[in-house]
Amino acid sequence: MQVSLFITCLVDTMFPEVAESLVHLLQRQGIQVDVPMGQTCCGQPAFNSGYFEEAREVAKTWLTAFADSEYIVTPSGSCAAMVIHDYPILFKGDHKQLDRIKKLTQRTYEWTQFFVDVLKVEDIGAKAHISATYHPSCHGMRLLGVTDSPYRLMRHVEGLQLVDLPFAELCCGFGGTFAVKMPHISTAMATEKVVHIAETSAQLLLGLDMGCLMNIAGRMKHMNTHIPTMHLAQFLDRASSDLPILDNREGVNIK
């Protein structure tokens, strides 16, 4: 099986270790992984800001980059939702592009759904003696239905104490451009999220979108709340290898 990685802008520029971890997880399943070099942004920032013509041009680049891919997998439910949910809206009435979108979206997956629904893999042999809570990101949960697959993967991690996050379904306040356009509302939402995370007393916060985790981590810093955040792919990669879960940057080595 061949999988093409759809590496989001945020992961590519600020958190490349998340992409590396996803490559490791896929390769351990015997999958050949490639990263189409022609890919750029999915167009979501322009789409959400009302620049539809500019978003269409970016989307066409994405459609061309992955045209020959067998499967397309991404570490972001938000970006996958842009392709699967919003591209058909963006190209409404353009039957040529809609045909291309239909063929590609049938093989485009948020990565936990790909593991659970396509590979039928839930237990990757991970071990981690640590407590963690999980924030489900809005786009993945509401637009793609990414609800059960991350929990199926986490529940198979030996030693992991998974603590329920109060009001987990509430947004963290990021929303891409929303955090810029509505900073006061966004800050209030992030503050509420951090309060609930602290209530769990978990040692680690896990999530599926680096935008959410970056937003929450930033608010934690302002609130002097010290709970490490980590993408679930990175956590499972470390938990199924010799790497410590939390390295010295967080000041603690836990395995």
Second form
Amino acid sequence: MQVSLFITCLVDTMFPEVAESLVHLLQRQGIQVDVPMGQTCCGQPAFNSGYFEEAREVAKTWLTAFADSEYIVTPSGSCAAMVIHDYPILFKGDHKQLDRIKKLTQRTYEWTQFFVDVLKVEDIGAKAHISATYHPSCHGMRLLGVTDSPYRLMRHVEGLQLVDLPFAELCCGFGGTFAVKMPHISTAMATEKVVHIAETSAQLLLGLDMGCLMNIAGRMKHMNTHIPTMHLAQFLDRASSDLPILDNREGVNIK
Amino acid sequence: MNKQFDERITHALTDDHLHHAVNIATDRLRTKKAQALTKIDFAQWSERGREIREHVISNLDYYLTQLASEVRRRGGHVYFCADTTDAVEAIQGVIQSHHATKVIKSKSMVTEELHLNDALEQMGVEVVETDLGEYIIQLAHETPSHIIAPAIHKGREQIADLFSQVANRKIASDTPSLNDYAHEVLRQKFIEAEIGITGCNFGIAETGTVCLFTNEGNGRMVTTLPPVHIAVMGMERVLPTLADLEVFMNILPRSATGQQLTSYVSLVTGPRAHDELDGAKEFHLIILDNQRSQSLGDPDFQEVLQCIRCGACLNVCPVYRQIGGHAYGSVYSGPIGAVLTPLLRDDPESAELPYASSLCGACYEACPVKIPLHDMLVKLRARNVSRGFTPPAERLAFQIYKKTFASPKNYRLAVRSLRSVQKWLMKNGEFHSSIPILSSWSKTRSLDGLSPLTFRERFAKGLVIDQITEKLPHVARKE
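Could you please show the structure of the form predicted together with the partner chain, as a counterpart to the form predicted alone just displayed?
Let's see the whole complex now, leading with the same chain.
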């Protein structure tokens, strides 16, 4: 099986370790991983701001980059939702592009759904004696239905104590350009999210979208709340190798 | 952002009372809704509801004609009003023809659209709201801050203070005391009123019936005690048959308040007949367009007319949760308000409302008739772009975005350039909070810099090695 990685621009430029972890996890399942170098961004920032013409130009680079892929897997529910849910809106009436989109989106997966639904793998042999809470990101949860798959993966991690996050379904306030356009409301939402995370007393916050985690972690730092945040792919990669979950500099060393 | 919108948001975010009251109330409504949904196959009822609403909106001319002719056949009067002025004049006309000076109302959002109370007071008519929440905000000279719970932003203590001030004596803040005071005042108003004005949850085309859902029984009093009843409805609030109403009796209360059934469901079919003992002797139905028909036939926005005004989208909206309803500056608040207002009131100020959403999709998920509010918010933003309503700096930014991201080569170049200059923009490992584009983010949140190498660069260089399997990545596919 050949999987093309759809690595979002945010992960590519700021959090490459998340993508690397995903490579490791896939390879350990015996999967051939390739990375189309023609990919840039899915076009979501422009689309969500209403700049459809600009978004279409960027979306076309995505469609070209992945044209030959067998499976397309991404560590972001939001970017997968852009392709699966929003591209048909963006190219409404353009039958040529819609045909291309249909073919590609049938093979595009948010990575936890790919593991659970396609590979039928829930237990990757991970161990971590740590307590963690999980923030479900909105687009993955609501536009793609990524609800069960992360829990299935997390429940199979030996030693992991999963703590419920109060008001988990409330948005963290990132919303891409929303955080810049409505900074006061966005900050208030992030503040509330941080307060709820702190209430859990968990040692770690897990999530599936680096946009949300960046927003939450950025707000935590300003609020002097020190709870490490980590993408689930990175967590599972570390928990299934001999790497410590958290670096010493975070003040917690689990293994 | 226009200054007033910004000020309203800032004001709301610093109002702790508001924040507390809105959080408690919406949390309660949401929890009750979740509980109420477990008892029936809600998804099935909801899908049936969506189908009926979609069918009605697609055939609205037919059902409106049927509704009007059925109302007239039973001796009622019908007024099709193109805009708010027409509607206010029609209502004023009825009141004047009776030389009436005392009007009681049952809660109606559509009369808020008309600013009806102001218009009637200006002609010397006393108007009293009889829904407790609506009565509270009338005393406070405010507008509703929620579609179904107009005084949601007020705590019990604030309401007690308000009542004490009006009554000129101390009213305790427990629910029975507050209710007793409202009863005492309103009972007399019910008896004296010459005209009753209500909204209309649904107009039933088949029978010419106006249907009202209330929890205090005030709707029943307003429609039956005064000799004249005026019902005001948005033109989209039609259902084909009484049988269809069953579906919405299941959906609306559950979505709105988490009740299995509203305490009072009043069905008013025309004026009192000769052999009937109660009810108004005269019945007038005002059907308001006010830009609604603009959305008919528009594939992007027609579905908004399916809305049954349950307010479920407000109760789950994280933005509404932070700023409450008044910050939206319009009759309808929350996600539905952010979509509906720019469609009903096509001006640059309303055009900003769709940005007050993080596009989290909670509204779409909560909507019992599945209006794609999430997609509509984006489409309204796109409409702003195509009309040139967006700031020049933003347009330029997205031109640059397109040039950068539509070409893999430009993308790599941009990343390299930013990486080489970022050290000048950073302090202690994070972006400086004074950089113009980033400042709105970095004032309240830290932001790390770009990685020394992108993932794709690392992959292409063969640096992505798994320590466990010692496997190298397989292919870095060319462009």
